[in-house]
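One chain follows as structure tokens, the form predicted on its own.
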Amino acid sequence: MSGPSAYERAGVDYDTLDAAKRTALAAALSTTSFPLARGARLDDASRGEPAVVVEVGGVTLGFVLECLGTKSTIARAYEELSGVDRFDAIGYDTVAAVVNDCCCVGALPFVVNAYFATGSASWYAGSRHASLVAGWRRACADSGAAWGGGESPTLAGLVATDGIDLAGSAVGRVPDGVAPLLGAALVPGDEIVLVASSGLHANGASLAREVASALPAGLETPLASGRSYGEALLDESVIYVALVDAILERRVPLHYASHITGHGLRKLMRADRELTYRIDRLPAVPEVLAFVASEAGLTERDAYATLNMGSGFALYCGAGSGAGVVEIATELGYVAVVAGAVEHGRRRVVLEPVGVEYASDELELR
């Protein structure tokens, strides 16, 4: 496997889905107008953020929608091989990835609904419900929210007889006295702290399957550590929401926020500006991810622009906040460095360290 094809041939095609997401936020940026004679207003700079924003009765509230991808499937597999079942990880997964895009637009998540979508209702059979329900449940809990309810269809023909497709929304609120995290407060001079990633979170499952099958031993196959290739693989992911929390609350000056999942640190540059995103230091690369990028034979670039390599989230804030940032992080548990700043120029992300550089037509999602 070589480049961004290795990614391609898994399944996933960023420059295809890109282009249909656009042609959706078009007809989306048209429906604007329709909640205003409901007393609510869509805040359209926050369209191709993370979560959308909106005001109603003088309360500002982000919305999103987000699917784990194929990482139940890692799972389901892991356990057919170990008999160990880790569907608590995967319901916790799911979580993570709806409430931390919901915290990137400085909404703090307090309702998440739950969509379980069975091939066949023999699924529920077993252990692995029980789970999946009990790692969601403490995902909500981290995450300060309610588990409000959800959907649960059986949809045989569409999802296979022995899979999940799990997703989830969530509404959350912006504190009083802030403004929504939408990239405008940018300026040159902030800083960018990366906070450290768990490992695979919900990002670059298909790769890491494509890597299993060309695997003698496959996801049995032991990492240096002695740890196996699936059990790395289903380590639970990063909830950043207590983090931004803690910001928020402490009135540090926070600019902006990016969940780093699809397009690697392409994220970085995830804001609608003109500007360059300098890193001059990176958090530690998990061994599971570094070995998923050797395996499908990843160049230093594709990796960065396909996985998180270690970096699950970005802060940007006010110069000479960064290390206060990293101090609240630490006080919390989570492993954060001052990895750049914010300059004048193009828009581009510029990674020192590895030597690579991704221009602005490598992340178009508006």
Given for the second form:
There are 2 protein chains.
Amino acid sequence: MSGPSAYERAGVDYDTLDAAKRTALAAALSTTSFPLARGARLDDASRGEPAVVVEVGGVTLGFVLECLGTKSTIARAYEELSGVDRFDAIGYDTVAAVVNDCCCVGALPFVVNAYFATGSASWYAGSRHASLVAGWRRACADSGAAWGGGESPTLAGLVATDGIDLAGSAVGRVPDGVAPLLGAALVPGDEIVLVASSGLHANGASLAREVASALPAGLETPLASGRSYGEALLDESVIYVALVDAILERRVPLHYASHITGHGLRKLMRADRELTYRIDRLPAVPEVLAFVASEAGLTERDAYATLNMGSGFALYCGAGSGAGVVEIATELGYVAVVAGAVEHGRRRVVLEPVGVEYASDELELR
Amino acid sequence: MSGPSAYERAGVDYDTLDAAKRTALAAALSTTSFPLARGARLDDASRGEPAVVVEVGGVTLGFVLECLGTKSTIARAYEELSGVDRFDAIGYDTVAAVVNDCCCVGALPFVVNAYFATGSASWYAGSRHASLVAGWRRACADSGAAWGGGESPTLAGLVATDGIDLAGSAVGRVPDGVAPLLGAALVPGDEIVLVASSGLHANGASLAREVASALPAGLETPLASGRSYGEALLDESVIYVALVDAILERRVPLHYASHITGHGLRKLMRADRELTYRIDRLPAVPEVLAFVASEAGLTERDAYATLNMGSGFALYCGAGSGAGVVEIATELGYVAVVAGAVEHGRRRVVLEPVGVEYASDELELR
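The structure above corresponds to the form predicted on its own; please provide the structure of the form predicted in complex with another copy of the chain.
What follows is the entire complex, opening with the chain shown before.
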């Protein structure tokens, strides 16, 4: 793969990781038959999608395990500098990372479990844990999911002494009468609605930290708006579950959905289909992402391949229904635009407003 | 809580963690109603149990997220010393930790997701990843569960550079006509069958590492059998799913199950019931656990409150059915004994063979 190097500079080698992911996927693929005796049928078409789809006892489930990445280290550093505890946002972000993946396949999450792995019990001093729990709970409320349980180990020597590794898992249900969103329904002419992000969300934290470490004032660097870099980085994620729920509920023809995370807008071609995704309009770029991209010296091509650059979620809906989706989104408080369309042609993403194109081999998840 | 201090010495402060766990549980408890509109009913009686139970669309599910703890660091150190890659066992152990918890509530796992969080992409060098994947897959086969997917982030600065934080999540199904095993069915007179562990399993790794660091030959220290300490620590876990499956299938009256993990045999009183659990026979203590207990200077009381000491899983079955459970276990290749019984009396565990008793306040998980 040709392409971005900024992320690799920040310690994330997607080539190696993507290759390992494919090795694991191949092994996983060979296990599909194991639970057939228990009456559970895993849909192999969901492999490589953000959530795996399993049909059991007449119910279609989506199941996902996701993590926050290293964003918690920004909250910890920001707390030390400013005295402000933003672990509520970090808890919210973690649930968002999980449930946004879950609803991508059309599964509305009903239960979420937590993984809070600290490096030492000293992490629990002060208000951090209570904040984390409060943010987690609020995100469950905004997702319509119960918080089931989870695990909170102390991993001395494995997790950094003052750190917390956060992840979560969710199970969702695909409403009866709805086909899971696995890409098969995509057709040329489908409209692509991009729904705005609030900023960094869960991806790009390593790069954001690299940028901070190169700045004399670090996280306290003021942005043009007057907000500090650290404060802006910790704006909490947007949860898109209510939007997917409303769209499915109103029977809008939703053909696919993509959560824009690692790999940035390359994720627009997540589906395993030979189709072109042409974008002619992009949501506004959040100030903090423009700042990261600029300070890291990213080209437009690298920036949009690495960060969400303002697009947190993509909805692919039948020709003519994009405006209706934007209307529903607006009604629910989201910012969304009809951004482009699906076309005949080779698998690629074309971002016309910034003159960037990503070829098929720049996103290999299977 | 009076009691063991060895674990705290190794960096695991269960008092702090249990208190935090209760804070999180209280928040979680307030979320039960959130998914009712989606037709999902979380059973609050499952809170504090190893897996949460949710009924959706007429199907009863168990859902769990669990982690391996720090055992992977032993495999890494052992590999560096001996050149032997045992990450297959580590993969197996992680799945075992997850699915053994899942089947505790009577839910037979049908899908498992993986969490492989490394500190740097360099972890993927050599055979480790392929071994891990192979062990993970084999454990799925032994559990009857499909490997769905998962997440494999690189968390620079958060996870140790040469380390891997391993966890997993599973969804299982409680067979139709079976009530989830949540403790309500326990009655005085129930027989307790203890099923043998193979050694350390996933709990006690921090203490085992502390012991290694105090030994001149470390992990290469020979045990009485001639095996090295490191080799023995890495004996892979036992997966108990097939046993629970067979017991449920044959309609043996199974009233409860407990996976013996952190807190050792205190976990025998996991159920939220005012009952006494009297054990008059214990499985053999694996050589490696006797060694850890002895080198760490643990009393019997501390050892059985910290490590599994040979008992990996407890099955609580109706009076008169213990021998039948042992027979099924033997048939399937497990080692099991009718170890004791449930009695009227205050919540406590009595281990007669070692003259140890644990009071109710020594296990507070709710």
